[in-house]
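One chain comes next, on its own, written as structure tokens: the form predicted alone.
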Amino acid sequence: MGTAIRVEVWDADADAGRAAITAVMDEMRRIDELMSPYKPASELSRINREAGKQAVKISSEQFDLIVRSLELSKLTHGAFDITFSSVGYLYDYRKRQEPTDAQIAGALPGINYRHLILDRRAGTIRFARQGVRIDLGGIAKGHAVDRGIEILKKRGVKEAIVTAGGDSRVLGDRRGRPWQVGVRDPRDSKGMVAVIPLINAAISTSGDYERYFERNGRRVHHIINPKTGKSSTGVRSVTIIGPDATTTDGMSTSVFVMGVAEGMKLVDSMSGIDAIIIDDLGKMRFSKNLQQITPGDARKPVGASKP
């Protein structure tokens, strides 16, 4: 998945613990097969491919996340959109390239969700034009995160957490206490700006640090708008907190994209969903529930009640 994998689980059986383990890393790897943009076997990268000239069929796992991708589309307004791929795909950003505008403009028309039909009876994907292109990684990471939390759950693992890149998910307490989760500074890779107690809820962060360069004082980073085809501004990082990491991780992106303003109005009308922006200046923005938890903090953790 182009990131690390982290898995802690505590069992009384240390043989078990380290099956349960491997278990999560099989899946794992399981989805980045199916789901990688960059592995031209995956399903992903055969869609790409022939979508566009025909309706393709594809797994039941890979249909219901795009169905739940394109929910959040909807619920956002466009913030998020798999489709950002259609400009996205131009970037590299280890050999520092960018389109030019005369390629984004060339390519910014397949950039819209409503470009995807799905069909649920046939279980197959079209474009509805050429030059569609999609990426799942706004949301496969949290899908495999909460895979890998039910993979533990059905072996009997009762406290864990499973970590992709940004997004985790904790079970349970860590034997009696909160799991400790960090929320990066972005701008000192080494730093926290605050330190998250969780108990059975999952969190994700989005930042423009993930993947960029610099060029002329800008920062080009890999969370592009849809709207432009160029990297989100006006903010430097967002961390939702929620019930599943799939939620987490999609919001953290959409909030990215919809910034601080927007972005908040949004997470404050949802249930059970808590935020915290940094924003460009570097000010943290928090939601209206979520109490300011700073390191030494032992206020009441987050996080629902059951598992």
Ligand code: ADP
The other form holds:
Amino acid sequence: MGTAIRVEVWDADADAGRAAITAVMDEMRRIDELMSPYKPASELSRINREAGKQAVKISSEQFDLIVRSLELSKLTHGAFDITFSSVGYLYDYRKRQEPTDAQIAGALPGINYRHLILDRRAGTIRFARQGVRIDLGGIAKGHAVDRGIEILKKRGVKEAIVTAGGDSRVLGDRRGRPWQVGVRDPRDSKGMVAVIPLINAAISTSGDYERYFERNGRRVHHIINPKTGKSSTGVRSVTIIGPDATTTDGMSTSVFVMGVAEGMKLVDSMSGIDAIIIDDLGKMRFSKNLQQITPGDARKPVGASKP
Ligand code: ADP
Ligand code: MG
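Having seen the form predicted alone, could you give me the form predicted together with the named molecule?
Below is the entire complex, every chain and molecule, led by the chain shown above.
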């Protein structure tokens, strides 16, 4: 996945614990084979090659995650849009490559989630026009983390954490105390700006420091504003806390694009969702519910206490 995966399991039976971890790792690999935009053999790559010409039959897992993505697009008025990739594929952060304004203008009409035509009965996806591409990078890691937690639950594990890059979900607590998940300082890879105690909850951070390069004082990074086809500005990182990692992953990317005012308004309107936004001046902002517990009572766990 090009991402660090971490699984920690507490199990009285060490062999069972190790086998559970292996099963989670296998699941991560399976999902990457299905959804990677970089692997030509993945189902997602096949969609991008063929769906502009004809309806493509896909797995129900991929179909369902695309449906989730479309729901998020509607909720965020298009801030979250997996067709961002119609322009996004022109960036290569490792090679410090970005499209010219003319290239962006040419590819931008491909960005619009309404171009995706799903047929639930047939299990197919089709693009309404040529030049559309999709990429589930803003939500697939959260999905993989949730699948990992499901696998652990089925095996009877009661206490665990699964992390893929900036997305984590915890099962139960850690030996009677909340799990502690750090929020990175977006301008210091070793520094932390907060530690969040969690029980049966998920947390995701989207930042402009994950994949980026700088040019003429401009930071070119991997979260794309679908309206412009360029890196989203105004925010350095967004952390979302919620019930499951698919939700927190999708929401962290969404709120990053929406920005402080609109993003926080959406978060505060949703029950069970919280946010920490660090704006482009480094100022931290907390959603309503977190203001009540941070920083005064930082040890109070966030999240439900029932699995
Ligand atoms: P990461 O954990 O890799 O930082 P994020 O959750 O921050 O992931 O999401 C960033 C990824 O989301 C990008 O690498 C890209 O694949 C995808 N993405 C970028 N812009 C958008 C957007 N506007 N809508 C949906 N997905 C996006
Ligand atoms: Mg995300």
